[in-house]
Every structure is written in C-alpha cells, then in structure tokens.
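Single chain ahead, written as structure tokens, the form predicted alone.
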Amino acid sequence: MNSQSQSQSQRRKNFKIEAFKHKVELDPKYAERTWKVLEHAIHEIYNNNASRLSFEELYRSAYNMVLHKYGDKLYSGLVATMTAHLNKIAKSVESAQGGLFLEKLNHKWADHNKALQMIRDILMYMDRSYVPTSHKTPVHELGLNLWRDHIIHSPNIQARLQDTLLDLVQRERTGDVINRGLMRNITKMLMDLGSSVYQDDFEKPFLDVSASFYSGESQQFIECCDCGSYLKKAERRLNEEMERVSHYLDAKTEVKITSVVEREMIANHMQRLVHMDNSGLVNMLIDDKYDDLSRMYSLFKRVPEGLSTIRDVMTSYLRERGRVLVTDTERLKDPVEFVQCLLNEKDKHDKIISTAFNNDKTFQNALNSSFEYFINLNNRSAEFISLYLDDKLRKGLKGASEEEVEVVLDKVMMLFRYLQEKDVFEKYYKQHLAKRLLSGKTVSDDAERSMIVKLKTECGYQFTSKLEGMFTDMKTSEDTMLDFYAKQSAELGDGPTLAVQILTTGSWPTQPTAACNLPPEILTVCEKFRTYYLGTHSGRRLTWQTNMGTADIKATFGKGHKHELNVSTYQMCVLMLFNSADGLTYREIEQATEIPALDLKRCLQSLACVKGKNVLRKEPMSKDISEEDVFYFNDKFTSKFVKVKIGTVVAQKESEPEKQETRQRVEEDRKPQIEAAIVRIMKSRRVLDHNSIVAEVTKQLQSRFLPNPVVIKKRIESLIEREFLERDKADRKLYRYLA
C-alpha cells in the first residue's frame, strides 16, 4: 500500500506540459506587418480616431505577437511611439498663452488618460505575460512615467507649471477668485504621477512661499491690529488653508500648512501676543472676554508650549491680584465683603476655565494653586471664612432655597480647601457657631446640620465631633428646662423666667468665666436651678456663663411708655441697678457688678451712644465711654416698637490682644497632634532621621495645617525627655523609638 502511493506522488511530480516538437514556420514579415497595424492603431487612438478600430482585432494581433515572442519589438514599439506622441503634446501645450496654459494641460491630460485606457487595454496580453517575466513597466505606469518625463518635466513646463500654481494660490489669498476644479485636475495629476512629483514639483515649493507669505503677513498685523484682532485674522487664514487643501490639494498636505500657519503667525508671536498693552491675556481675563479666551486657547493650542505659555501669564496675573486682594487695609475692614471678593474671583475665573480654556484641567489646577498661594498670605483669611459662614447663617441666607444654601456653603467649602491652616478655622467656627446656637440666631439647623457634613466630609469625624456635641448640647438643654419647670413650678412663683443651656465644657469654645454680680431677683433663681440640677445628675458642675446670656426685660419710661427690652445678661445687670438709683458713675456701675471693664465698656457704650436704643443718657455726651462718664435713666427714651433689641457693641473681627489669644490657643492645641503624629511615625518605622521625621510629620498633618519644622524640633525634644524616644549613639541625627 505505502509503496504504490509514492510511486503515484512521484509520477504526479514528474507530470509537465511541453512545447510542440515540431516547428511553426511564420513569414518572415508578420512581426513587422502585425506592429504597423498597432502602431496606426495608436496613433488612431491619439488623434481621438478610435471609433473606427476594431478592438477585437487589435487584441488578438497584439496576443500573436507576444505568443510567438515578438513582445520585445511590441513594448519598444510602444515606447518610441507613445513618446513622439509626448512630444508633440508637450510642444502644443508650450505654445499655449497665458490663462490657457493649464486649461490646455488638462486637456491634454485627459486624453491621454483615455488613449492609455485603451491601449491598455489592446495590450492587456503582452500585460500579463511579457511585462512580468521580462521586468518592465506596466502599459499605465509606463504612460504616467513618459508624461511625466516628456510633459511635466519638460525645460519649458516645468517651472512655468510650478509658477502658475504658486501665482494662483497667491491671488487666492488676496481677494480673486480662481479656477478652483481647474487646479484639483492639476494637482491630482500631480499626485496621480507619484507622490514624489506632486511634492517635488508643487507641495514643497508652495510651503516655502507660503511661509514667507505668512510671516510677511503676521508682522505687518502684529504692529497695526490689538490682541483679538490679530487672533481673528490668523484663525481666519488657518481656516482658509484647511479649505484650500479640501478643495484642490492632497489631504496629507494639511498638516503641513497648517503647521506653517501656526509657527509663522502663532509660535512666532507667542510672547509678544499674551503681553500686548491693553489688549493682551491680562486685559481679556479683567474684561471677559470669553470669545478671546477661546479663540487664543484654540490657537495656542496647536502649537508647542502655546498653553504653558497662557497658563504661566494667568498664574502669575492670578497670585498678583489676589495678593493685592488679601493684604488691601480696606477691604480688611469688613472680613464678609473680603471673603465675598475671593468667591466672585474664583466665579469669574472658574467661568473664563469651563468658557473658553475647554475646562482644561491643568488650568483649573493653577487657577487652584493660585488661590491656595494668595489666601494663605493673610493670616486671618480663617476667621474671615469663619465670619463670612457667620454672616451667611445668622442672617445672609434668610429665605434661601435648600439649593441656594446649598451653592454658598460649597462656594466657601471650595476656600476653606484651601486654607493650610484648617485647625485655625476650625477654633473660630466653634466660637461663632457657639454664638449663634446660644443667641438663637440661625437661618436654619438644617443650613448648620449641612455645613458640618460637608466639614465632616473634607476632615473627617475627628473635626466636628466637637461642633456635633454643640448640638445634642441644645436638645438635652430643651429637655432639662421643660423637666425643671415640671417639677419646680410651685416654688418658682411668679418669679423671672429662666433659660438654662447647659454646655459640656470639652464640646464649647473655653470662655474666660469672669464671675458678675447677677440682680438679687434672677440669682435666687438660678440657684434653685442649679439645686434641681445638681440633684438629678451627680458628679457635675456647674459654672454660670454670663458673658453669653441674654435677657428680656420690661422697662417704663416717662410718660408711662413702656417697652419690653431685648438685652444681654451683663446689661440687664447694668439697667437693673437704675430701679434704685437715677444717675451711677462709671466707677459705680463696675464696683456693683463687676463686669470686665472690656465688656462694660461696650455694654454701657451700647446702652446710652446708639440712636434709637439710648435708654441710658451720658455725661459728657461722646461717642467712647471713659471712667469720669456718668450714668442716668434716659426718661425721654421713645420708640415706635414695642420690644426693642438693643445689641452689644462689638467688634466683628477680634481684637489685637483676643487674636493672640486665639492664635496661642491654636498653637497649644497643636502641639499633642505634633506629638502623636511623631510617635504614630516612629512606631511604625523604629528609627528615623530628622529631615524625614519631619517630612512624614507635615505629610500626616497638611489635611489640618502645616506644622513649623522648629515647633517640630521642640516636640521631639519634649518626647526625648519622657523617653518616648532616644537619639541613637553614633549618629546624632537619627532618632530610636522606645516601647
């Protein structure tokens, strides 16, 4: 079996076709006789006389010929023919006049893209057979190759051609109208030739004008023409040259224009564009000028370093206006139009970003930078974030929608991210929000509620667990009062009604308690509050708070008026001592209540200087209190309210001496979460050095505020000494953790 297969397989290998063995005698002219009848066919075909040539004919003609090994003589033939045909062609479209040189090129073009077809076609044989074993041109390679050769390479076309088309393209881009189907046959003609010839003979020469051109161009509008203006013109011409290559030029060639376009009238001009006087990127980002922005962004774009180059000028614009902004005495005066000012900033900015820079994040990170760089440069942009939030909750979002609420605690959420300094804002909000619970006066739990989420959110439960206590302080309050005048209500008579907020001392800002002689009336109540209290919960204390009180009091005044008098606690002390005296001295009213001379100062300032709450009357009249002041019951006193509120004069930012306060209060607080962040680093790590000690130190605390390398050093130190941990023997850099 296997041995008949491989003589079957070797029979199917030796299997071949031969040549007859005997000889075809041919008449020693046929080759010559068949070649004349193509030739005249030929030129038939060239002199647009093919109708009356039989294809059929000619083929098989054309197929003997090649069959009985004539297909040498047939291709020369066909060369030698085909090229005085060329030549004639050539001389015709030289003599050609103005104008109609490139109609008569296009038209010779064409025919002899159909005299080529067909005489493909007759010879499709010799195509085949000849043309691949012998190594020759293809019949429509072979007719590109002459034209190109005969015609566009010809002395007297050449340039003429390549001056006809770069004058045209000329006219174009001055204004005329040209003939724009005319030269997408020439350049397709150029392309059809090869790459090489539509680069060599039109696309190189014309990117070289064309530079030329544009630089010429962008100077002369660089001196006459503004910032906008200029932009206009060169997207105006960038997209001209897109069109231009859409209409009547190769596609790859695009790119290439378009490049030149950008580096002559963009690249060229970068710096001097964004610093132009009075119109440049400084002058567009202070007037809006959206469709600017975007156009500059579009441009610059297309070229290398473009948008570095707007980002660098708008950063450096940015951190100098907004460190104008932030150290302005002005505007300092009044920390809400202060925070207000940064928020409308950040607005115009965050605008002119999603507007016209595409919302490109690496500007929404300068614009970032920018704001972090210049807020961090006024120490006290904390406590004004702080008051702004104040302002807004006590009185500014009065009517708000939730949404509305909503976009101004995110608008000031987004500044506090920025602070480096969160511990300090941290200290300020608790005073202020510890103000407003106390006095009643918030737009809405549900405003305060949102904005501690959102602190929750950005620093973790660590920094409103204390803010939380601040409320759950209020409810158990509520409850303790309704349960004390349930049980007490019998004893309490018709005494003065009291308000008891009881504050769990870790949870609320420390207050300096400075003790002030209550009224006989309102301290036997308290007393009684304080034995309920005391009764019902065990092992606390309580300390009275009368700095953060308020009172309502009703008050007579001549002619019988009576008002009822919305006061705080230290000036119903003050007004309380005037049912048994009609004039106290300054000094009088401070030994009888002894109320901080800071407090009284402004108490009594609030009582007798303000107009239209002056139920107090002074002597000398003036504006400040000093301590020669005397004191009378303001009988005159009138008002078209029935209950008037009289507030305490007070100062909205912090004194010199209370911001030191504050600020040493930060600084104590900051020095455990120094200490435990170096312990929590060294546990882990064992023994460290001090460069990177401090480098871990600052990394876990940026998120609250950034710790001073020397408060550092001093933390260490204090560990060393309790034996947290040692300085290694050898090196006194490194540093061991001690278990």
Second form
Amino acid sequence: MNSQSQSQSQRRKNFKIEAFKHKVELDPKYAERTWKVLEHAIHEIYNNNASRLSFEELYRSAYNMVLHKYGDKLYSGLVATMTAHLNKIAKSVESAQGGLFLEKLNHKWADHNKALQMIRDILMYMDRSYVPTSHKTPVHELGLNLWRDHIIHSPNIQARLQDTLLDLVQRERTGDVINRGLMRNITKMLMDLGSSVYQDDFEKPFLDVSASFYSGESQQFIECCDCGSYLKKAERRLNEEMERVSHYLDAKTEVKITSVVEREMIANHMQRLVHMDNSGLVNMLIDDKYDDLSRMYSLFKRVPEGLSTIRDVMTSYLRERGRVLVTDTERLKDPVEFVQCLLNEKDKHDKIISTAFNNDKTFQNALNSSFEYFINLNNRSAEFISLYLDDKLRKGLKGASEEEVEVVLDKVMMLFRYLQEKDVFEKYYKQHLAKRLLSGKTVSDDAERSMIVKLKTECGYQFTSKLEGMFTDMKTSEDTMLDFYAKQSAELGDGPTLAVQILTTGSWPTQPTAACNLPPEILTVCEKFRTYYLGTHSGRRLTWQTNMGTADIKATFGKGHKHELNVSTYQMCVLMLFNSADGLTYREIEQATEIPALDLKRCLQSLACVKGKNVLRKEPMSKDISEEDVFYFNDKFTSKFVKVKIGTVVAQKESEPEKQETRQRVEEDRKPQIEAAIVRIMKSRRVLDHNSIVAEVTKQLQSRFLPNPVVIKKRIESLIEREFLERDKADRKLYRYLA
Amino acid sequence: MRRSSNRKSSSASAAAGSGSTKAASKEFEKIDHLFNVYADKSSAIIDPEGIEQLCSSLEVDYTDVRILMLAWKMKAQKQGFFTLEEWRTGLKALRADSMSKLKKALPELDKEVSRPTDFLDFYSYAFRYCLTEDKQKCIDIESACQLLSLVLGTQFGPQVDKFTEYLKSQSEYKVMNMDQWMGFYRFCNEIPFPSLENYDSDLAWPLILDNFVEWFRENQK
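Please supply the corresponding structure for the form predicted together with its partner chain (the preceding block corresponds to the form predicted alone).
Then the entire complex follows, led off by the chain already shown.
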C-alpha cells in the first residue's frame, strides 16, 4: 500500500496544469479584412442600407479587432470613414438653396444621429475597453465633434447657418410666421454639440443682434409714443421674447435675452419715460392711472435703479405738491377743509401704492417721509388738525357708526404721527376739548374716549393724563350736582337752576380770569353751592370762571313772544341788567358788570349786531361797538325758533396775536423739558461733548417736538451758570456733570 | 470776614518770617511804611482816592492796565481797595519796597503777565475783580467792553474791536458771565481772525460767540 501511494504522489508532483500559452495571432491580413467589413458596414449605414447588416457579426468583428490589439486601426479607420462621409454631407448641405438649407441640415443631422447610434452599438466593445485605456474620445462624442468640425464649422456653412437663424428671428419679430419646430431642432442640435457651440455660433450673435434691434425700436417708439403706450409695447416685446425662448431656444437664454430687452427698452430710457410731458409718472399719479402705473412698476422692477427712479420722482412730486397745498393761503382760511384735503391726498396715494405698486414698503416709506416733510412746513398744521378733529367730534361724525368713527380717527392719527411739534397739538387739543366738554357739544362720548386711547397708545400716558383728568372732572361734577340738589332742594326753592362744572386747575387749559359782577339771583345760588362744596371738600379753593359759562334765559318780547335764549355768562350779566332798565349806555353796562373791555365789546356785538340774534338794539346802528353807544332791549325781536342760541364758545382758528401767545407758551414749556433731558443725560454719562448732547436730547424729545439746537445750547449755558454743569478744564469741548 | 482770616494767615506767615533774617522784617517795614503813605488814616486801607494818588506817583494813568496787573499781583479782592495784606503780598512778590523800585517793577510785571499761563489767570482775575456786589455773577456789557479793550486790546486788537462793536450793537445780551468771558479768550487763541475758518458752531462755543460770528460774517458781505 505504501509504495503505491508513494509513486502516485510522485507522479502527482510531476503533473502540472499550465496556462494556455497559445497566442491566437490574428493574421494582419485577417485584420485588414475585418476592417474592410466594418468599413463597408459604416458606408451602408450612412447610405441608409443598414437593414441588410448583421449586428452580431459586426459586433464580433469589432470585438476581435480590439482583442487582437488592432484597436488603433479600428479607431483611426472609423475617424477617416466618418470624416469622409461628413465631408460629402457638407457639400450636400452647402448646395441647398435658400429656405431648404436649414431643412437639409436638420434632415442630415437626424440621419447622422441615427447612424452614430448604430455605429456606437457595433463598436461598443471598443468604446468600453480600447477607448478609455488609450485616452481617445468615445464614439458618440467623436461623432458629434466630427459633425461640429466638418459641418457646422465648415467655412461655407458656419456663417450661412448663423445668418439664416438670425434672419428668421428678425422676420418673426417683424410679424412673419416662421417654422418654429425646425428652429427648435437646429438650436437643440447646437446644444447637443456643446453649450459653447450654442453660445458662440448662435446665442452671442443672437443677443448682439437683438440688442441693436431693440435699441433701434425703442428709439423709434420713444419719439412717437406716450409713456403708457411705450410701456405696453415694451411689455409685449418682453413677453414675446420669453415665449420665443420657450418655443425654440435653450432655457438658459431666457434670462440673457430678457436682460437685453430690459436694458434697451427700459433702462436706457428710464429718465425720459418717467419725466415725459403729459404722460409721465406724475401725470399717471394725478390721473390715477392704475394700469399704467402697475405696468411701469413691474417693468422698472426688472432693471437696476428702476424702482428707486420711480420712487424718487414720486417723492419729489409729493413734496412739491404738499408744499403748495400747505402754503396756499386761500385753502388755509378753512382749517377743516385744509385737513380734509391732506387726508384725501393720503387716501389717493395709499390706493395707488396698494393697487399699482404692490404695497411696496419702500414706496409706503417714501409717502410717509414726504408727508412728514410738508406737513411740518406749515407751523399751524398741529392747530388745524386739532380743529378738524373738533369739527368731527362736535358734529361731523353725527350719526356715524362705530366703525366709521374709528376709520376717520385712525386716518387723522396717521397725520398726527407726521407732526414734529406734537406738544403744540396737545395744547390746542386740550383747548378745543375743554370747549367741547363744557358746552356739552360732543357727538359721542365713545368717540372722544377712543381718540384719547389712540393718543395714549401713540404718545404714552403723560400725553393724555390731563385730558383724561378733564373727563373725570366732568363726571365728578355731574355726581356733585346731583348730590347738591338732593341735599339742598328745600332751600333753593324757585331760584335759577345751577349746573356747576368743577375743573381741576392742573388739567384744564389755563386762561386768565377776570371776575365779573353776577346778577344777584345767580350770586345767591352760587354762594349756596360754594358753601356746600367747601363743606365737603375742605382745603380747596373755588374760583368762578365767568368767561367760560353759559346760561339759558327765558325772555318775553313784544306781543308776548317768548323765547329761550342760550347765552354766555357775560351775555347773561348784560341782559339781566335790562330787567330794571330799558336802555343803558356802554359805560353803565361796563360799570355794572365789570366785564373786561375787549370781552364786553365782543359780547355786546353778538347781542346787538348779528342778524336774527339781535335781542338788543344799539344806537347808533353801526357795526362796531363804541364806548359812546347806547343799548336798548329790542322789543321787536323775532325769530322762527323758540330756542335761540347766541353764545360764542365754538372753537375757532386763532387770531394772529392769540397764535403768537400760544406759540410763546409752548416755547416756555419746552425749556424745562429740554433742561430735564440735558440733566438726565449728563447724570448718566458724566462727561459728554456738545454734539452728542444735542443728538441725545433730540432723540429723547422726538416724540413731543423737535428741539432747536440753539435753544439747547442756551439751556446748557443756563445750567452752567446755575452750576449744574461745567466745562471740562482739560478739553473745553466737553461738558461735565456737577453732582 | 475775609480780611480777618487773611490777617490771621499773614500774621502766621509773618510770625514764621520773623524767625528768619532781620532783613525780611525790615523789608515789610518799608513796605508797610509805603502802604501808610496812601492808606486812609481811619480805615487803614488804600481806598480809591489813595489809589489815584498811587497812580500819579507811579506816573501811570488811573485806567492803565498796569494798575489792574498790580491788583492781580496783590490778589486784591475788592475793586478800588488794597488792604495791607494784599499790599504786602504784591510788593513782596515784586521785590519792591520803595516807590522807585515799584516803578521799575511795572514793566517786568507787564512781561510776566503776558506769559500764556499767567495771562490766563490774570484774564479771569480781571473779570472777577469787576464783580463788586455780593453774589454778582455777571458784568454789564458796557463795562465788559471796556475791560476787554483794557486787558486784550494790545494782544488781540482786531478781535476785541469787532467783538465790542457787536456787543454794543446787539440787544439780546445785557450782561456777560464768566463762561462767556473765558470763551472769548479761547476764541482769540484758537480761531484765526478775520477768516474764522475753523469756527464750528456745533462745538461747545458759548452761544454769544456763535451769534457774534454770524453777525461778523453777515457784515462782511
């Protein structure tokens, strides 16, 4: 057993299996023959005779060639054959006449692609193994490159192709119908050959030609069209180009061609369009041309500086228009009309911005800054806005629903926000509110309160605390009166009925009061009230404000005509005198009532010189009151109304001297506010330079008014004198806080 | 009140001084003797009359700026009066114990005052010297103009002329305070005249100077 196995293993050791070392050499002649077969096949493919070929055989032939290291021969053969064919095709295309040129090219291209596909399939093994290792171009790509080099870039075709394409575009632009499908195929061909081919051979020249086309067209249009029509045309051209791209150009061309149109038709003519006489931006704004404005907005949005151009022109127009409005002396005679005008302007332009300018915030800001600019050009704006509100709250909003009231108040608040001198507004609003409350002439308590809430939200608690105090006083007075009459009714008996409004001095606008002599009947009941009030509120002082009250008097005229007269306190004092005399001279009246001269004259004028309200007769019958006049009770007075109102407590636009006085008071009020701000700032900063103080103070006070830098400096110097501040010894540009 | 405290301090220094050489006490002797020549016998203070005499002895005009400089050297508190302490202070500092020495010391004093650091002190002293009332903080414009001419007239003649012209023509300011007074000196030093080219009213210049510059520029046109 052992010996047998031994010899077997020995035999096994000697037996080796060797690799098949035989090289199956392809006979060069055989290689040549194989190539010829393939070459023939390529010819047939190009001649549309491919149906008779055997794919399997050709594939195997190519495979063998590559396998037996004849890849080079195969590849170069392919190149040569294809090139030869392409040259033939080139000649064929070149010979095509006119319109058939493109068609032929297109047709041949389709053929070439089909052929290429088949050739690639046949030579797939070469593509996969020989091509990568020898760093040659793959078959498909090779086919495209050869097409590009021998057809597209052939000297007789290249220029002609470009011209033909551009010519077709031009014709389409001027209204002809062209073969879009053919165009698409051609451009797609160029894209397939490589985006640089598309760009160099078509896109770039296309863009250049388009630029000069639109440059010319825009020049033409702008000479003969108005702005609106021009914009319509531009928009149409823009849409056309986008459509063109979607139909037969590469998608990447869209942004390029649209920017050409934008530049040529819009950007280059922006200024001229916007400023065009009779049809430019300003005219569109004036005439509310929403469509045109909307179009302008969307077109200009596409170009740099487009929107800012519109915005700037709009701003300067608004500022100028506003400036004219607020300095128009005719319009300024009626404050309510004036403010209504401003509100209308705001509404109009708000609508334009929301309808045509897409509610663009930058335009809203431009509108706001323009309004802020011109409203503050007129230093009576604050007063007029308050008068407008007074008119609305007194009668204008009568019968309006809650929503309508809110809408009006909100709109007025928008104007209020533009005011730089909000403290001036506060002063006037206080005066007007006081008159409204005291005469009981307010359309709705809710509307009044709503307004206060809005002011509080806008300006903070301090702005409205006094106003609210006024309301509180009115309510408290009501309660006090009820209590007074409940407790005192027995004692009062038949005396005149008194309604007292107790005003807390700090909350109400101050006016100098001159006491006058009240009629005895009134005096009695007034004293009774004073006693009652001081009984429950010790430590307080009451002063009758005789220039603010009203009275209802029953008067009997000739023939028993009875009327109820609603008059001011002063007027009451004067009229009551005629209970004991039929006629009185001016001086007698003056002496008896002790009413100040200016007020007395005004009072007598309203009683004797106004048609329909002349309860007194004056001699002489002149219009003005002189100190020599004599007054008589007018027995012959008639009125179709039983109740006649003669009082003069309506809020009016201030006269020039009154305005000066108010302005002066406002300036005086500002001084402590500025000083307080300076001290606050210096306390926290310790040392600061002049400009910084001015900037900080302005910032702190901006919600109330815009402080004058000269006034700030004066206040600083005053504080230096009073040793709150000093100049820094080292650097005299700085101020230092003195604790 | 003040005078008694001065006396206390100076008598302390005199006490210290007397510890040193006899020459020092002799110096005061001569100074005191000179003092008594001009002082009022009853009040023991040189009053305006005495100053007038002093001026004629010095051969200097009553309104001459050197009298003011002298007062400054003496640190005199009240305009028109020199106390003994102040007299001693001034003459000791000037090393003068006779009229001839004092006369000779005046030109030196002039030069000393002109030195920038000393001048600033002198300049502010000049203003304070004019505050005659208790708690007075301002001097009237008329006096301020005179004082300016006196004190700054030689050094900054053109500015002083124009500024006083302005002050006399306007009616907004009836008095001038220390801050404005010092501001003007700074103005003369820092701002070229008459170009006024680097004057910036946004800086911390007193308002009166802002107004002056505006007036000046208006009148240039």
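As the structure is a computational prediction, the values presented were derived from the model and not from experiment. Residue numbers count along the first chain shown, from 1. Basically, rigid core = biggest C-alpha set you can superpose within 1.5 Å across the two forms.
S.K.: Please determine whether the C-alpha atom of D72 is displaced by 2 Å or more between these two forms following superposition on the rigid core.
M.R.: No, D72 moves less than 2 Å.
S.K.: Core-aligned, does V642 move its Cα 2 Å or more between these two forms?
M.R.: After core superposition, the C-alpha of V642 moves 2 Å or more between these two forms.
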